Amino acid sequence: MNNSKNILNYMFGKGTISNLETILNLKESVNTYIVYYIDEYFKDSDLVKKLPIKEEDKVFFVQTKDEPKTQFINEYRDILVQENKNKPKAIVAIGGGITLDTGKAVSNLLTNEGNAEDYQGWDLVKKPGIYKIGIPTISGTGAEASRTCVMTNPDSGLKLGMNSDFTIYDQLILDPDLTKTVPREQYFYTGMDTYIHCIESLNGAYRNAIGDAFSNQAISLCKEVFLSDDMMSDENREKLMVASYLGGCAIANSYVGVVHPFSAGLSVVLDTHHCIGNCITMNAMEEFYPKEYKDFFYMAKKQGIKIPKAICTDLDEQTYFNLYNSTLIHEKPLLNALGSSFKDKLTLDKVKEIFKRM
């Protein structure tokens, strides 16, 4: 029997980030300092100037060129330990999926022994992490609502998160004003992450009425946004922020399917970012998700977004083998999508052929 957990507290609406200081003041703790993880995009922005950062607080500006790697998470933990800042009143993460996942991962690592790679898997985290607040500045990854924080371990070739109830944020601030400055293509790629989460969930074996409800509503909102004439209007940015949250809740109650394992292969082997990786993977997904494939590319065409192609057309055999291993290692989603015989269906030759269509 599964016992599901969702976010306990969230604020939604324009300007709600102004409530951050009040929320932090209400949190009781022996220590008073806060640790911030902020997307490097905002380093010299007005947003940072408006945050209630005090001299005693520790601020990290998270690089988003590379997706979170286990070694980065370990290094963040080590810095806090060395500076005696490893028992903060709260962790505040402000940014996209990379930054939000970083905040969740460090929170867990500060209260659980060992390194980040020790907790890649399901329900391996045994102790609650540091109290954490998530503030997304882009919509689609669902990182603000999910029970995981995805990390890549280059040594093992594994891209997998700390899937745990302890990974879930304690508080969210969902302020659609923060997504105004997102580049148009990135807005589409990231928004499509929640669409893809949900089509995988609805086409898998591990379905339930609650997960289906979250997925159906998120897909409906995505279609409203990406079939409109102005996908980045104030109203549509609000809708996509809600869709992202619901998509994260959906996947917390289900599993992804074929797209995410192949996208993970692209991330581990070719360093492709997750959201654009999902969109690139959709080039080869017609046989698995025919209706959703057509809908996806119709929405891309409607918005004038070109999905990169031919990035895996002419790779050497070792790279294809590495892509195969980094895809097939994700057994749970592939089992969800293709059943217990997924390894028979996804032979090395078949996986190579799928990647070549990307």
Second form
Number of protein chains: 2
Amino acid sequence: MNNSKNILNYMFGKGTISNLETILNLKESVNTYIVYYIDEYFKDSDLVKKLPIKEEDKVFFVQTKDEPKTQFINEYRDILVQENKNKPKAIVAIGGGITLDTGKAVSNLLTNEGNAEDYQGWDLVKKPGIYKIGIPTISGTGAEASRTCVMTNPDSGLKLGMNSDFTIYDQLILDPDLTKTVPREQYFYTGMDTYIHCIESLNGAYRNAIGDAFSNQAISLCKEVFLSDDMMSDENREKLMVASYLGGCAIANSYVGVVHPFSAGLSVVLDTHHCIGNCITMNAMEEFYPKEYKDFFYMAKKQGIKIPKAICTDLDEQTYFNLYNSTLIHEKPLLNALGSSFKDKLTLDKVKEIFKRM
Amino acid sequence: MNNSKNILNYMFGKGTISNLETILNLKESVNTYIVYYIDEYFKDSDLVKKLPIKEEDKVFFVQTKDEPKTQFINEYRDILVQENKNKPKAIVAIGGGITLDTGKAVSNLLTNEGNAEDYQGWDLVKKPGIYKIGIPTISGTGAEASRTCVMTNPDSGLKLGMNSDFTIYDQLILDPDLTKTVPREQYFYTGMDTYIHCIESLNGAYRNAIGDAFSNQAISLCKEVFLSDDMMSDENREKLMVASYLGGCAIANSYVGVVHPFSAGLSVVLDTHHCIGNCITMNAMEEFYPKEYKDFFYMAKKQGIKIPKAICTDLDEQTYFNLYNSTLIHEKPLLNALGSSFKDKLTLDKVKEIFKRM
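Switch over from the form predicted alone to the form predicted in complex with a further copy of the same chain, please.
Okay, now the whole complex, with that chain kicking things off.
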């Protein structure tokens, strides 16, 4: 029984971040302080200066060198408990996928006992988290709309989110002005996360008409953006923000395919970030997604974006073995893409060859 | 500040209506009885026999000869109060736009004082209604996703819904099996409601990237359905159900245009039903939507559907005057479509001429 949960409210448009204070004021709550997670990139920025931050609020600037670790989430929780700030009126997360996922995970952990690693998996979160508002500052991951928050647990080696309806944001503010300052490369790599998870969905076995509709529209918007002369024009940043949201809705109704498992392998073994990892993986995807492979590299060329290459050509055997394991562990998407014989198709030699092609 | 509210949960796919009992069981509530509104078309049908209706539940079969009147909604409330069934665990509405809108309106009225006519307008509903589940059995109106429930008040002559976030369904079950038995003409007329409100949105002044994305995808699905050889195939009924939902989301982010005000005129003055009224209005829309006019009639021809014509050629002057008033009262969509000088463009003579062309 797949009962898709939506974001409750979303506000879209240039300048909509100025409504944050009104939204916070409308929310009823016993406590009045807010906990903010803000991408460290915006420290000392005008964006932060204009936020309605009060003295009683708690602000964290989130580092984005590493993707979220379960330990970071536990530490945020511990600080809030120590400072008696663990029952905020709202959590507000402003940033990219890492920051948005951090806000989701902390929100769940403040109302559910135990540690972050206890909730890595499907539908393990028992109670609704703290009311949370997501404000993306880069488009593509779909983290703003998805029901997960990816976290790595270095002890168990598990890269897995709190996959739960409770993980979904209560309110989004989708303000395309916030993506103006994203560096071009990162804008492309991250935007392409939407393109890639949507082509994976449409080429998988687990499809349905509603997931397809979201994917098709998101892909169509990505193509408009990345085939245009200025992918970062006002209009295109609006379109990419919508594509990212719709791509997140698509994923809620389908599965990814071959790209994400390989990209997760890169991420776990070589610490490659998710979005650039997807793009690097595309180097080796011609046999699985021939038409989309062509389109992807055509768009990269059109935008003058170089996709890093040959990062896995010369690794030791143990590393290839680790990559193999970290890829094959993602059974659901591989089953979706390649059917029940996916393990026969992806032998150690074959997987090694694929990584070498990247 | 336009803060769009989503349907909280939706379940999509063939046979998903069988999950109704599970969904009702998952919902926590003091009372356990359910109030059902079911399109009278399904009385004595297998659909109703398979529903998890218990003895303590209250079932209404909704007549669909007339569109909802405020008085009907008040009467439903009175019956429930008399029978001490006015605090149900849930309201379940199963049917087309009339039935879905009835479920919404009664849900609001059971928790808000006064009568239905007190809430005709924007954001007048003060408290959340009874938890409600919408199950459409025909695709196109978008009533399943919209924040209004159209009602006519014969005393005031007002055709206006309870436009409110509280009007939005908490849960949808989108089961394309339920549209199998819809008569071909009605399937076309109703499906075209989606096409029409989306082309109106895309041709209006109040646009944004997210409304456009929903509209474009809904139109694209409508075209796939109505340009195919069998518009009612399993696959096409799935697509049209998705288009209707997305069209409802589009309307939440934009306005309609010229068609809906004229169609509302027909509805108020001549009792024409909404969806066929839109199609009849299309007869006279070439000057406003030339490309879409052509596409619309091409699709009708392709499906062998006759659009009624010449229903307003020979009316008395008072009736034309009433039609004029009932059309021009819809200022928001006319402003969206024609700009601030819409009253100069739509003189009495011009409006009369347009109605005569239908």
